[in-house]
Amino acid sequence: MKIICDKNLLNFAVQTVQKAVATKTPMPILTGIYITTKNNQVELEATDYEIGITCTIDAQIIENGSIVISGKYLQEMVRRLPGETVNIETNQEDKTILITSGTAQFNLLSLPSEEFPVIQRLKTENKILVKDNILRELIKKTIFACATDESRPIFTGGLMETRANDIRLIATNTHRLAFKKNEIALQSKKLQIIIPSKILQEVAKLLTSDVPIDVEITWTQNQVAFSFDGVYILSRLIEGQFPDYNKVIPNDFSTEITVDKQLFLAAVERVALLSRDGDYNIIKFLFKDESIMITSNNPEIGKACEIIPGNISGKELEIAFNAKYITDILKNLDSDIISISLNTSLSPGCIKPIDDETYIYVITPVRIN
């Protein structure tokens, strides 16, 4: 294989595969980047066998062929080249890589190209089109909400799923829910599939376009594949039975508070610092008249309180969070003014921004002596 390329290029195509590339692992070839010639294009590929990732970019095609590189010593070396283009060739004889560029030369050895598990691409009629901008929108305010205990796979994943013309995504701990949808197009297939929360994320990291631009979703039984600008995101997909979301949401409620966002999170933070070496890291509110008393206490510390104002309707009512599920769900909303809707020191309450009523999150209270 002898090609010459863009070192921007080749950089984003290399940082965008890596993130599938093994790190512990008994297959040597797993930590490798595969590379390969295609139409005048040159193809990356990374796996690790729960995600697969692949990037193709334009390069000038000297000689057709395929390789694999660390990837390791690829993503560093790529990232620091001297020149504007970058040149790859092989060496047949030796099984050696000539990576120049600039006044800079690598010989690297290479991995066995017949052992890399070429990504497959899904054949499937089960697809949908969603815009970036959108797709991204629905990760950045859920998925957060999502389970680490490994314990009990189906927390960790979203639920991805679409009505007629919407498209939405539940992430949920138990302890907490965080549910968005938004419209799309008029879908031809219905989509619900538990996605694995490291697959968002990285999927969302890579949606980066500044004009939105089409996102095509392929699903089977037990992958998904996202396709957008040159990049192939290949995933396992969580099997189980999601939660019924609809009835963890409740209808109506006794007492509801409206706060300025950054008002609200600053004094949650400052509470919250007292309270961070508990195990639940609880931090207690009091709704009354037209203002929010928020307390902590830890007995081998002290204590804090901060009173800020809120406008309040209905019952007054004391209530215990863990801080962290507050500051989160305050950290990923846009709206400056949000709703809090409560029943009971014992029953969930509702967070959502006052604009915006396709988005809603759900929280557990804590028990309070």
The other form holds:
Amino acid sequence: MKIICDKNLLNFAVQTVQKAVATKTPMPILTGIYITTKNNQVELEATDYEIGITCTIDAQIIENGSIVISGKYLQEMVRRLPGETVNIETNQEDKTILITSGTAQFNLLSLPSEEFPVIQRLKTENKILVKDNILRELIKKTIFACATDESRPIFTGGLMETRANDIRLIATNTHRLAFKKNEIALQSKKLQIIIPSKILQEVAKLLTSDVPIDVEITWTQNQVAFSFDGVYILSRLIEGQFPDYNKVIPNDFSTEITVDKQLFLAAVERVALLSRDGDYNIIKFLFKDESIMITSNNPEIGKACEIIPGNISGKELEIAFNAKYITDILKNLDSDIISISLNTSLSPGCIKPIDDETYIYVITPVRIN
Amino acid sequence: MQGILHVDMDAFFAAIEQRDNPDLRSKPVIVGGLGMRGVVATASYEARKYGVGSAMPMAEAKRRCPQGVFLPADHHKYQLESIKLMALLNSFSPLVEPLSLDEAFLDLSGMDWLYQDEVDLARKIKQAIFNTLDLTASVGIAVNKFLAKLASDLQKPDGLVIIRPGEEERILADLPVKKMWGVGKVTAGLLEQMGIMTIGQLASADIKLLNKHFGNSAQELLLLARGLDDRAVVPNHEPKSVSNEITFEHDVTDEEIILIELQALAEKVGWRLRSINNTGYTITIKVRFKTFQTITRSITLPEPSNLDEVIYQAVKQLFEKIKPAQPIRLLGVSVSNLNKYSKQLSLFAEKDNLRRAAVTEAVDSLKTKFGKNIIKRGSLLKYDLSNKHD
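Given the form predicted on its own above, produce the structure of the same protein in the form predicted in complex with its partner chain.
Below, the chain from earlier opens the complete complex, with every other chain and molecule after it.
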């Protein structure tokens, strides 16, 4: 193999696929990045079997071939290369690799490229198109609500669904749920898959274009792929039945509050300072008249109390929440005024941006005596 | 001050019964399963004179000590006493590791400022136990867990033994190997076949020979025999599962009775889970048939639970799938995959379970106040289960 490519382009491709390079694996080949020539392009690939990423870039191909280079070393090396272009060539059997750029020269051993599990693109009719800014927003606004512990795998992923003309992503750890939908052009295929949250986070990080571009999502029974801008990300799906989220989004409320988001967030963060107790940061809220009283009480440390103004209609209510579940959503709401809708101190409530039904957060309270 | 203190209550279950009923004092009291297949849980010191000991078949105990007072085990009562005991021990050291209902290790590191010396501390603990529970305990103190546990056993009842550094070898030398922690009948039998009767002989045994019989645990055995043990005192040993079993006096085929027994087991397991503030995801049923063939079946709940009804519904469902074709000798219910009980409510919890939790809370507070027999499910009244379960 012999190729010449732009250093910045190569660096972009290496950093992109790097996310899929396996670090702890009994299979050394998975610690490598696979580079292969295709027409006037080269394709870089990495996979740890959970996620596979392919990135295709333009290059000048002098001689075709395939190699696998240690991902760790390639990544460190490429971003430090002094030249504007990089030459990569191999000896006869593709066993050793010579990389030159400007004044620098590296000789690397190739891992056995025939052992690399080359990523097979999904062959399926299941296909939809979504703008990258929409997909990024869906992921960013919901995926934080996923469960982190693996005891129930289904909740470590986000449920992605399409309806007639919207796409939605739902994430929950069973104690809180985030729902976000966006309108999209009419789609012929109905999508309903559970994608691991780690994969969605990586996808969101790679969606960085300034001008909206199309992301093609394809899926089968147990895999999903995101394809955009020469990048192809393949992931397994989480199998199982996601519970009916519509059932847990409450509709009728007896106490409705509107409040300034910044004011509310700052007060909650202050009061929560004294609330830490194991996994819980329990803080209490009293919604009464035109004020919100936020308190915390940790017998071993002390107490905190703050009263801020709010617009409250309906019954007065005292309710306790895990402070983290409140701050998580407040940090993701764009509007200045937010709405909080509640029923009883033991039933779930909703937090939303005011006048926006496309983003809903459901939160369960903590039982207090 | 450094070292480990082991507290072991003297004939705990029997002593509680004797304390609560003056008529039983100075009589041989034997607590355990009273059915034909029951075994002795605890024998009072009076009963031990007749050669009655723990884990002995009840029939054998009755033969050896016909004049004994035989009582069913009231685990609920013993558990409440145990909670008091552990609370008391916790007031002496920040590092307390309960080993069972009536045993615990205390780490003495850094307590020099609080007590004169080890003996002073041990006396104070024994006194406090006596004052609070009106029961006696034996205490052992040594540099590690193994020796401390061994020490508490040397002068029972009401003992206080300190094994000081340098004394281990002399004390261990002539003790039979079965006195060692973790050496049961099987291991002791194997060792005896190899001609190793005492801990001293084990300490100087050939590691290669031990390896052949005990594999990886040979090294551990050898270190223990030499009085070496570096296990730390770990407070709040989190349990991995909670289970209860019942062996029937006569093998059972009647499904109605089986379901009632499963309900009783589910209630016991639920109660124990709640008393340690835990819930669990996985419910398992164990069925042993007349032939001793034993099967287990499990189910994982969407939400962790500690509610009697939820556990019962799960085991009932599992049992109905088994469709047993032969008489049943033993039933067991266990909950594993434990998760600390959380006051955080769940989105997907069944609405019924909120109500059930409230009812359970009320029932539990009654049981705590007035004893476990104060309130019962109607279906459990039909049969007298109380003296069969242990």
